[in-house]
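Next up: just one chain, as structure tokens, the form predicted alone.
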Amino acid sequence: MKGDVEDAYRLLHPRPVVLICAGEKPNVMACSWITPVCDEPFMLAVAIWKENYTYDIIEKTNEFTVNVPPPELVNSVWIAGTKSGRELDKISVCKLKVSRAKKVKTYVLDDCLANMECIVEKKVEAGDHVVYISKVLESYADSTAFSKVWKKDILLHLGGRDFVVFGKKIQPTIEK
């Protein structure tokens, strides 16, 4: 069975979608190509297209924040993922509230369920993307949304304009 790249892309979805915030004058972009890669220290890998404005900012600053949006921000996620910060102040257009991050020189998004402040440790070239292996310096979450497990729905990206929410916890029924 053969498929095209779009088919292969969708085989690995749905995936949590996050908003990456970077820069002294903050820019925001949507991203679902993100994954934990280490527990101690806690590290994430995030793949960013080299043509993105956010790529340019991270290349200069070596830092960013990861912000987990609630489903109510789906329109902001769509704008953040389809418009360029070179031409548009997406923070203003999306009416996102920001606060200064605690450990990095950019911002966190106040309307999000969780925030992680990251510093780049290593870059890996991956075709037209760069994978940033980044240490999480600080993380915090809305206690009504997360405490060891998600208590609220989180937004997942299926691909293209398609999103779903995740919130129903299931466990295997077999014994350990």
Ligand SMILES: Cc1cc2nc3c(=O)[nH]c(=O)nc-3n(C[C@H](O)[C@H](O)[C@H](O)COP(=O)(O)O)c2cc1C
Second form
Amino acid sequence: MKGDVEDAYRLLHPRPVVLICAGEKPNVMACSWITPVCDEPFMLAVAIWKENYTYDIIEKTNEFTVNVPPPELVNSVWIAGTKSGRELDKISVCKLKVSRAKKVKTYVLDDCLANMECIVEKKVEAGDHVVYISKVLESYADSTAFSKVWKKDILLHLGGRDFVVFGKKIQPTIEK
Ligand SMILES: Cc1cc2nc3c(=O)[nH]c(=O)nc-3n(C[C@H](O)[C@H](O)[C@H](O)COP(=O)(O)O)c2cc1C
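Having looked at the form predicted alone, could you now put up the form predicted in complex with the ligand?
Entire complex below, previous chain first.
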């Protein structure tokens, strides 16, 4: 028997949660509605709620970085995902270390396992969100954490306050 589902987005979770950093004076927000959409050139789609400060910044700058946090940063992810940069300097409150990005005019988060530098190519209106289809100009990762596949746990968002860490790796048992 099937029942109606409230918050139907949860049916498509868990999803990796990342920290989006944007702005010349950098701000971070948590984001789990992000997905690869093109291989060559490598492009992402990121859905950003129009009420977010990050939306205002990306509208002005057209660029941002995607930072993959380790599970230990779950409290920072929660703050980045529940407080607005309009009211709080989240980078300073969370004691996040930042470095200048190489190709875009904002910052990457040093404590994250991987970083991607992105420039917006196209905007798609999606109700109360905007989907930014964005080209990845640079990507780099901690080689002890990632080499072709993740070797360390990453954080996935189930919904609300619930997160899981990367599960047990399995492979299909059939050939090809
Ligand atoms: C785990 C998690 C994932 C989130 N994913 C998204 C997302 O994909 N898109 C979005 O617009 N907001 C998302 N949010 C909400 C924003 O992070 C939140 O509104 C934040 O306060 C925005 O910060 P800002 O105003 O400084 O940009 C998420 C929040 C959490 C906790």
